[in-house]
Every structure is written in structure tokens, then in C-alpha cells.
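Here we start with a single chain on its own, the form predicted on its own, put down as C-alpha cells.
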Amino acid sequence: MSAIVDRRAVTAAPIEEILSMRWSPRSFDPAAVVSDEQVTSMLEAARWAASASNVQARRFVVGKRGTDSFARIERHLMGFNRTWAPNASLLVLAIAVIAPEGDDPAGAHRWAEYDTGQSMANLASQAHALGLHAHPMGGIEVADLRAEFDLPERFVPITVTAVGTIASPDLLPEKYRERETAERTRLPLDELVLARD
């Protein structure tokens, strides 16, 4: 089998370890278990996430491998992320709120989905410091989703994250094992940045 490379990110200023080592794998153990503790303390980390307002306008599904919620949210996921998520110890699905209870759910909380974002952020985060590694995907069906958990309407998934212990890129089909080990890349600062002073 191929040996887990490093995948260190090639940064132009020096930034923290655990940001410049964090990426998304989609080689997982598929024998690898996250305790509870674990579980708890990624929560945790999604919990004390910046909040516009303290209005915490985001709620998350978590399931591991083996139980109905994650058998639930694994149904629901489109595309080659049906291949290798199942092989995830955690889906962890995540939830924008987007109106308070009651109001009309066009928008009150125009930032939940950015708060949502950064809530699951702090999840990688703190995932790595684990030693696990967290995948989140696009690739999902919300309408689906929404009716597999009854969520009101005022509930928008936006993402499902998968969560658990790096494994050989070998165990992926032969077309996407590059793909796993290629160099990692990011836009220049000066394409991403639109004014400085």
C-alpha cells in the first residue's frame, strides 16, 4: 500500500501547524472508531464558534459509522462522495438557521450559513488536533435531507462533513488515488485580496 504523504501547505507567511497541515482526505480507516469523547470535544470546538449577534443560528446531525444517523445522512449524498464517505467514522451534518422561530424563514439571519461555516471550521480544527482528519462536501441532497429529519423550513442543510482516521490512498478507486496525493494548491494572496493598506 502507498505510504500517507505529507501534505503540508506551501504558504507564503508562516501560519499555524495545525491550519498549514489541516486538509481533506477521502481515504479514511473504514476500521477506525472516534469515541465519544472525541465527538464531544469537536462539538465543542463548533460550539464556541464566532456568532453574529450570539444568535448561534446553526444545529447539527452528528452520526457514526454503524448507527441510523449516520446510515440517514449517508443516503443522502450525491455523486463520488457516496464511494468514499462511508468509510468516514462521523457524518456530521450541518444546519444554517436561517429565520427565528415564527418569523417568515426568507432570510432573517442573512449570515447563518457564514456562521454555519465557521462553526464547522472550528470542527476541522479541532479534529486534526485530534489526529483525525474532516472532509466537508457540497455534494448533498438538501431537499432530502430536510425531509429525512423533518427540519422546518427555517433549517437549510449546507454541508455534511465527514470525520475520521486517515488511510492509504490505495483503498480509493485507482482514478482519484492522485487526486489524494497531488500538490495542494491555493490562489495567490493578490488574486484573493482586493484592496490592502
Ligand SMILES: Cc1cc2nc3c(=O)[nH]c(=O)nc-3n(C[C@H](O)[C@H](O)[C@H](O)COP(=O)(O)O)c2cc1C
The other form holds:
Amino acid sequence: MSAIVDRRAVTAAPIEEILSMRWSPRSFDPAAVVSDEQVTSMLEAARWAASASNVQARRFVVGKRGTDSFARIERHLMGFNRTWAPNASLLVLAIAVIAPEGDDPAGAHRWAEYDTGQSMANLASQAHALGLHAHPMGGIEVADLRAEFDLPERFVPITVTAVGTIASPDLLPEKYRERETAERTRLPLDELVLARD
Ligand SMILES: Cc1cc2nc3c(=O)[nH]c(=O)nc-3n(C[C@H](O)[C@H](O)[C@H](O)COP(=O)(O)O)c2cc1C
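Structure of the form predicted together with the named molecule (previous: the form predicted on its own):
After this comes the whole thing, all chains and molecules, with the earlier chain placed first.
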């Protein structure tokens, strides 16, 4: 079996280990489980993320592998995501609440997606702190998920995040193994930062 590789970020100045060591694997141990306490810990991390005016325009649907909620999320993953994500221990559907109840859903919560992303970044960090890995997916069937969970129009499914215990790349179909061990890259800072004094 291939070893799990160290995919630590290469940085120009030191950053916290929890940030440099986080990455998004696709090979999860299909036998691993998460405890209720771990799930609550990750959700608390998500809950305490910042949000515009503290509106907390985000909601979550959470299912451990083997539960009804897991199956109901899993069936609306797109293409390739359906091949690897079912081995995760937990799926978390993150939903942006784009407008308050009874309001015109035309973007009244302008920061809802940002707030949702913030909370899921917190969740991923907490997962890492617990010795787990998290992998967000935008490849989801948004309309089908909304129908599956009977969500109103102002609730917009944004991502599903797979959380679990990392496993050997050998568990993946051959054509995807290489991605699991390839060098991690980012745009250089001087391309990302448009002005810096
Ligand atoms: C909003 C969002 C959507 C993503 N969608 C998918 C997806 O559908 N399938 C997938 O395999 N990875 C997906 N990813 C994972 C990215 O490809 C990954 O984060 C990126 O390549 C950087 O790699 P790293 O997270 O390992 O540093 C997504 C990530 C984000 C933040």
C-alpha cells in the first residue's frame, strides 16, 4: 500500500500548523467512524465563526455514514464525487440563507455565502485538530438537495463537505491516485495581492 504523504503547504513565512497541514484528501477509510462528540465539536467550530451583523446566515444538514441523512446527501453528489465521498465518516451539507424569512429572496443577505464559507473553514480546521480531514465539494445537485430536504428558496445549498480519517491513496481508482500525492500549489503572493505597502 502507498503511504499517506505529507502535503504540508510551503510558505514564505511560518503559518499555524493547523493551516499548513490541512488539505483535502479523497481517500477516506471506509471503516472509520466519528463520535457524536467530534461531530458536535466541529459544529461548534462552525457555529462560532464570524458573520455579517452576526446574522449567521448559514444552516447545516449533517449525517454520519450509515444514516438516512448521509444517504440523502450522498445521492445528490455529482459524478466523480460519488466515487470517493461515500467512504467518508460524515457528510455536511452547508446552506446559505440568502434572505430573511418573508423577504424577497433577491440577495437581502449579501454576505450569506461568505458567512457559510467562514463557518466551513472553521469546521475544517476543527476536523484537522481532531486528527480528521475535511474535503469540500461544490459538485452537488443544488436543486435536488433543496427538494430532498424541503428547503425554501431562500436556503441555497453551497457545498457538501466530506469528513473522515485519511487512508492510503491505493483505495482510489487508479486514475485519481496521482492527484492524492501530487505537489500542492498556489498562486504566488505577488499575484494574489494586488497592492501591498
Ligand atoms: C467551494 C469548493 C468546492 C470544491 N469542489 C470540489 C468538488 O466538487 N470535488 C472535489 O474533488 N474537490 C472539490 N474541492 C476541493 C478543491 O479542489 C481543493 O480544495 C483545492 O484543489 C485545493 O486543495 P487542498 O484543499 O488540498 O489544499 C472544492 C473546494 C472548495 C473550497
